[in-house]
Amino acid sequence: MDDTGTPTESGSPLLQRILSLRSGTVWRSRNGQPTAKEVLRLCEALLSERGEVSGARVAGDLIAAYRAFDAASRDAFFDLLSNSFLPDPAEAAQAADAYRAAPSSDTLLRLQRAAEPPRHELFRRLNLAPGGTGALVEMRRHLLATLRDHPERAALDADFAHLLRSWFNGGFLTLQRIDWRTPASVLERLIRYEAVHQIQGWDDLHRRLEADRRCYAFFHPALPDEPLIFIEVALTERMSNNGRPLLDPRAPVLDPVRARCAVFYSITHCQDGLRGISFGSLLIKQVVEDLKRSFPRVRTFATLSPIPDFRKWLGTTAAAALPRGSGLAEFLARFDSRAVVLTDPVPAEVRSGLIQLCAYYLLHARQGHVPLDSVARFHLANGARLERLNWLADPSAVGIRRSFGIMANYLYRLDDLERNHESYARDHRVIASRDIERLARRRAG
């Protein structure tokens, strides 16, 4: 190498290959795409070079040659890469034999770099590329898809999570409003990101930004354009029991100043490669803050909010307990699993049922020692309290399938968001009003 780091002429083979990427002479093995074999080497070039710049271009070299990949050819590397890069055993157990002799600031810090997998410091290299924070959430987005067949790869995601969560904590992200003057490339990603209500077209988004709406978005230095995750919000003049109106691109629009209620209407994590890295809770407190002082008789934050699986935890855990003869329990018998509309008018016994079904199923129904319920999750974690249930709230397709349309409110009261949050992490109990807890202890009984 020369002073600079980079490979001389007299380099090895593997350098003189990366040379000739350089130089735009292509590496592609004998069907057109580079192996997983061959990628895997490069990354170990990668962690040889020395110089920032070389290693910069490698980096790129490398990330190029990844996306040329096909899907089995990224397969074979995720497994090259789960059973590479690892900390050496004996330096690791060395390291923590002498931390456990002899505990110091000394030999903790060689057990914590005899520990750290060199797979951390390939990461860091690939992210000195252009483009390589984006090129490093779509590689995890990749793998992701993967852990479900091949949980041997968990290790290898908890390394990319590692360091991507320490790239996208709080202090690097950036709150951007979104209106009507934000570039269309951005709005463009907002209607094929939106996960909750989907937005259709530019007549529906357009509503969705009037003087009566708000649109807050999360962005990191490293992708400008690309939104994190997004809320959706309504200025309203009491806490809504409908989303109907909420998304209807006709609505009249609200003068803001008659606002006294914010309502939280759609939350949507865009970037599937940072699934599991929480920005929800920081989001919702700065819009929080930020809404306060636009609109500062504005008192009530709430949200109106799906509840995904109530229809399927129903399905498979709660209707079977029905007793015979009910007139919910016929009605579940005939109500299709498919069926995405409610065609006849829902009796009153079957109405009250489910709403009180839906009321235990968020307060009791777990997944360990937390709600099942991912929405619920969610929102108890950073302090809300459950609200109230509204019937027939969401009668599209998609609400009628996860919930026969039921939507959720849980409440935001600043004063208490502490206390709560408190509460939940501690003991896992969800904060609900009485008129939830008592809907729930009706089913019980």
The other form holds:
Number of protein chains: 4
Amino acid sequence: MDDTGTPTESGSPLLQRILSLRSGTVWRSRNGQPTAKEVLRLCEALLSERGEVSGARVAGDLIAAYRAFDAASRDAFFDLLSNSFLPDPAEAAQAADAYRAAPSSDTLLRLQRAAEPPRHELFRRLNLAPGGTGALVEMRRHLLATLRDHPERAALDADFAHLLRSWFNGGFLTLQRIDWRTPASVLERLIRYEAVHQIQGWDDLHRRLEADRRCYAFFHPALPDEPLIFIEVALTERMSNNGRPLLDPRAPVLDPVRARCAVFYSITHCQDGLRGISFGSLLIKQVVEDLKRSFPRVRTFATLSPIPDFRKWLGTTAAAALPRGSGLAEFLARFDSRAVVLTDPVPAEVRSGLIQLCAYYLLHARQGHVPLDSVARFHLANGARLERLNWLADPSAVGIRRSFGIMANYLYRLDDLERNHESYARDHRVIASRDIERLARRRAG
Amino acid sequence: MDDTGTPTESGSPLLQRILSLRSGTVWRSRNGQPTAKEVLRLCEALLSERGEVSGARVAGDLIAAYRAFDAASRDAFFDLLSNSFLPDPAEAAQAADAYRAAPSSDTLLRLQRAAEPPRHELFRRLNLAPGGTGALVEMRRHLLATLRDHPERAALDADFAHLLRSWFNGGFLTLQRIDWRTPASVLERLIRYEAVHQIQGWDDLHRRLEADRRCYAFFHPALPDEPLIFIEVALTERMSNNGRPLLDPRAPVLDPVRARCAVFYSITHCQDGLRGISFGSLLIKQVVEDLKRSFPRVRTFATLSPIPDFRKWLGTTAAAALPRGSGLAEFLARFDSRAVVLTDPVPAEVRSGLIQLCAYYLLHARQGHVPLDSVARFHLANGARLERLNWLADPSAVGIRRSFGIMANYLYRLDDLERNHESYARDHRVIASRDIERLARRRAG
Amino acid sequence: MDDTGTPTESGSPLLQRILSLRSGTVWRSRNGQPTAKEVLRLCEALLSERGEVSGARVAGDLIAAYRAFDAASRDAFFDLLSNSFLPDPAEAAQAADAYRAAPSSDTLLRLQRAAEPPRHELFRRLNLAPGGTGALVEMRRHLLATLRDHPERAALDADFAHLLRSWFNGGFLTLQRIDWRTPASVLERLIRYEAVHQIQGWDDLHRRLEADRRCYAFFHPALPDEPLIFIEVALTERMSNNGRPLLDPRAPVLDPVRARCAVFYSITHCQDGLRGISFGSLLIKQVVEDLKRSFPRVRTFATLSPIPDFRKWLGTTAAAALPRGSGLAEFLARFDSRAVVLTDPVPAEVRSGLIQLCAYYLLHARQGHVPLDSVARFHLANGARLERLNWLADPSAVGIRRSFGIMANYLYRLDDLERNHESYARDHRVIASRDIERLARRRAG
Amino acid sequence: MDDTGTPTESGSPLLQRILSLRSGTVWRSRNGQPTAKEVLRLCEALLSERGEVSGARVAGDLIAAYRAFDAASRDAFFDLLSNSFLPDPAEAAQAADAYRAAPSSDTLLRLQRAAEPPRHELFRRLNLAPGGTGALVEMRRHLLATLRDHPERAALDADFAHLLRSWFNGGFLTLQRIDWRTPASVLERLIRYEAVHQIQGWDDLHRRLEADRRCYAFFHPALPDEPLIFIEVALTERMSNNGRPLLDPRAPVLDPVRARCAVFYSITHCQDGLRGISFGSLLIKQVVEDLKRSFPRVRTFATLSPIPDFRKWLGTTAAAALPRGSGLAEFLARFDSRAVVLTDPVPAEVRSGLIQLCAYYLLHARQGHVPLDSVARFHLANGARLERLNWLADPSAVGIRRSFGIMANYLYRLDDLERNHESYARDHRVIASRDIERLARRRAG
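Previous: the form predicted alone; requested now: the form predicted together with another copy of the chain:
Full complex below, order starting with the chain above.
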């Protein structure tokens, strides 16, 4: 970080005053932008008495300065921050000793004070600025992007994550229905964020908000325009075995009174800065409850989900392990050389072979104790049941590449979620329908 | 705590199930109500895997059980909770040693995990229940009421306070104007909570919300009907030297365009469960800014404040220290024997003697480094200036008893707040007008 | 009206300018207030070109001037207005002749233009002022109060009524639930307006808004704080036969899930200025529909209604017509001399005699074709059925005096309303339960 | 209209019942759709007693039936309606005679009752249906489209217009700011309706709602999603002389604190069914007031307006009338043969000749007493002043064709509007700047 150059021109009078008051040297910055060190000095001011009475203003200055950073300054700032506002090692150890020697209210209090990094209070004071919460989420997003190259920043990230997890507690979130009367500023974000099935502009979005669809999002009061997570639901006559009609902007609109099934066909976390803080399970449960109230005749709640890692796993399986005589080995070879087009007829044995292998994969392929497939992990941990596999339900290039276009239905039965979840969490059991279990056994045989 | 008796009849099926599943013994309760131990067991369930998927339901059961407690059960519950979900002393000490030996991201992470009481996570999960935030504030209110008799619960209280301070961060509060169009459910609470000048029913309240008054409150999104703190403001032609016209329900209404001064005549913290979390400074600053926008011709922002501890302090001062020949000693003797009625004429020397003593008291009477007077401490720490003393401004029985009816104006100048605050915080200087300083010197002379 | 005196001091510059521009004489007024003639001149300005571009300002001036009127000025103003802005008799007659001679689009258009009083356009332009709609409603309220003494103002009143009926069309009204979260400014009006069972302050009102009660009002978008009509409903386990529990502020609150019946115990028109424009029928129907959605187990919708004119009618009935041997004649004599207290036991024959007479009265006492009883007329015209009579259901002094405390239940069955209404409207049939018909026959026998 | 065919299958049970009850014949319809006659019968039911109690339902049935009409049925319906529910000629004439003979409150009342077509009450009852107001606006839109071929429907249209003008009175409209947080359902309509400068999709719209733009619309409470009229404003540093930067989606965004001028560059009436009911004048005035409050430093409020009829008028002027030696005649000939491209340099004499002619046109070309140019008529009647002409300000094909790309600034000064309007309305004076007047004189010379 270069601290030479021209004196800073930017910054509010307060910023100027603080910098000049608190330092014997002249603060300088490259290109008239604040340097990381200057901003760290502002952090100190924010934690001082000054921060007590002028917290909102100092915090606002600090965030404005941060936002003017280029990538190099940001990196320098994270380096400094990573080594600042830490617990004092000696004091922490003494407090812990005292607690071990005589656990009591007093020694516990001392331990907690000694072990909490002052960074926590810094972040809490930053939140006083207008837009402070959003700025903290943004800072963490930036920080996360550097973690691979800077594993030593893990504790700094943990401080951010600890605070944000507490603030974005499910009890503070509001479930809002998204429809065509929602502000355009929010809808625009859905178009930008949708991760599972890209939204092709406003017409596509409009179709996904018609009478036979529902879309819900969680919002936090401090980020009123920013969906944290959203889910897209199709009301259908029966459990979907095919993603195309759900994604076709010209598909006819079903009269929702005829719906008997709600298909969750897309769920998207929007805020990278909140990574690791899961809202999905809570969202699905609240959505199921809301749909039950609105549509008493809808009894089936299920996903139509991708199986992202099936093909990759299959590639790791020795060809010898494939069922003999099924022609599967040959098919896979041609598939990988792109000589096969799945929309062409596929021999029945190949097809049933793949489905059986897929069932086996979802039930038995593991990463440690838990399923290898990330989508399966999510729904099973929520207490859902793996219900059905659907051939060629996702004919997109990505869908073909990942799982030969096979998609899974996971079934959400409110009454069973808790039992299923516990069975999964304690015994790592994959709860699945009998059909799926039979398919998996056949392959195994 | 008596755990014998008839089996519990109350509680949701979930409660029943958890209790029976998780325990070898039959859970019992007095009078069919849940016992503290049973509820502690629910806390364990909430922290288990079950809590992950059914957090909202378990938390709801727990809160319902807590609310059914009688005082004895609540006491027993606090005892149990005070000794549960604590950091492991050995692990904390080892983690602290490791951090001292080699401070790093890894050892810091380990230390923080080891030092955070699992109670924190318990409280966070309780928040998932509908109304959870309010229930936690209520629990702390109950707990605080027991602290005097149970100082050993201080660490438990600190855990509550730490969490609530983080959640009720100023960045999450919304400033709302209170007027006659505010829901009755909120207005009713103002009547109930007002601590400084009691509100005598709906007509009195209505007067306090007329065109020449303003009332503002902070709200938290999770407690939409519950004001956290509110402030009452009178728009006046000049800085008030008398509380009576401000409190008279039949006082004529001033056309607010003629106002040049805003007098803060009452500020009330509403939530005992949030004790120690101060919203006052932030509230006053935001209110001053809002009033400036609405009334550009209002230039003076001042309080009309009680001086709660003046008489008490005077009683501790040796009679010999009183100015000789002023007749003050005799006056005080008659005052204390209730032989004097302040609304009668008071000899000029007595009156000026008391005013001078009051100025001296506010400037120089200390408790350690800070002023003895609690109201002075609050406004001075906010950066306000002690501006003027007003004879017989509060002729109520309480006002007479506490300070011979004298009230103080503290002046809020936004541009000076920060400098004043710092001067006060660093050097313990009481910022006061020249008049006040002169009065204090005269007495001292 | 005296037009001499000092020149007007009041009025906006515009008012001054218009008055001075448009008149050769100097406008004067008593006591500095605008005179009726001056205001009429403003009306002319409002109907001129000036009104086209500055309608809102001129209308605002006019309304301000009107509001400054004393009673005498108001009276003079109505006199002038009553004779101004009328259709031209000659033109009207010629247009009507042309229409009779050759009914066509052209002649019809001419007739309508000739027959519409320019007052209509005047009122419509007045509506441009902020608060204009409310001011017009207020004007009509004042006017109505003078009609008895000034029957010649009937056409002026008809013009007001015609316009307001059109503007307060049911399609523009919004049904709003009133509860304890409703703004105090609205609740205060309920207390002030309640006509059937006076509300004894805020505590009484609060009880009427508890969980086992519902209160609904119609609002018009131009009068957002002003309820037009409101209805109070009690959710009960069975059809009420007694008003006291409904009106007791300390009555225990019923868990609404146990409710099977909704009792409409009070309905109040709030705006005198909208007299003759009925909202009651529409309100009841919409309320029944809303309650059905909220409480599917509530099946019975009934009123508990006064019978305001029973005693009066009975007084007109020859004593000879009373059932012999029932002791009724003697009872009535003692009742009228206040020698009887109804809360004392009443001989069974007297009681059953009165009930039978009351049934007869409601079924057969007529004013022309329609029932004599005004409350009966309202509910029967709505299509309700007279269901039951309840002895001593209203023990208030008024209730005793009007109907010996007897109250009626009228039953609202949505499916029958239309048929009942038509039967009533065409054949003047009073739809009543078999019990009521039997009671009436007994007496008749 | 063909009334034979299969019996109607459609319609609610009520519709069926009414039709069968009220008619001796079997009602039939083509293609199972209701016929115009059947719907007229529903109109009769709506005006009967049945309408009094079940107005909302009958009106809803009627509107549903109307919406199922094909074009032929609609036409037949208008024919029937045009000849139905009319005043009785004999009664109207007698009432008018009585009023002429003795004008009084009584005779006036009789005249008004006799002259008002019962259609008015029919329309008012239709309004009781959910969505009734919108349906009436839609009916009139359909009707207007037929007026050219059916001039005899003018009186029917006048009835619609009379009612809608009364209901859409300016006092009932709400001014709402439109921005990117407005519901997409409303924004979509702006894209669809914009008449002056077409909006090229969502990105274009987004640019028009940035920080240096304002968009406002009037709404009526009964049509909450439907803008009635909207205006687009650009905040600029000086009065725009060119439309291109205002319409360029990639134009840089001006910091609005630097704005000194507000340019109204587009104003669009959205509802064909409200034709002839002008909201523009009121909208501009309210928008100017709102902008003044928000941006005290914005002092200039002006339009950038097309001059739609300049070229057409010029074509009607004899070539001999053109200034000699200016080369204008030759230029016009080449212009009309499309041999000239205006973005090429144009000889200075031609350019100044055209500008002078345009000034002359706007000041002196008349249609009767009022200016020939429709846009000029609108702004001058509002009291605006013709301020400046701008060469090639609208280089679009339409702009070139209509006025050689010349556009006008009309200046709105609130203080002058009334005087200007009156001068225009009484003396037909075109209020213009000295520059414009000089230009016009030069040409005339």
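Residue numbers count along the first chain shown, from 1. Worth saying up front: this structure is predicted, and the values here are computed from it rather than measured. Rigid core (definition): largest C-alpha set, two forms, superposition within 1.5 Å.
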(message) Superposing on the rigid core, is the Cα displacement of R351 between the two forms 2 Å or more?
(response) yes
(request) Look at L417 and decide if its Cα position differs by 2 Å or more between the two forms after superposing on the rigid core. (result) no
(request) Inspect the rigid-core superposition and answer whether the C-alpha of L40 shifts by 2 angstroms or more between the two forms. (result) no
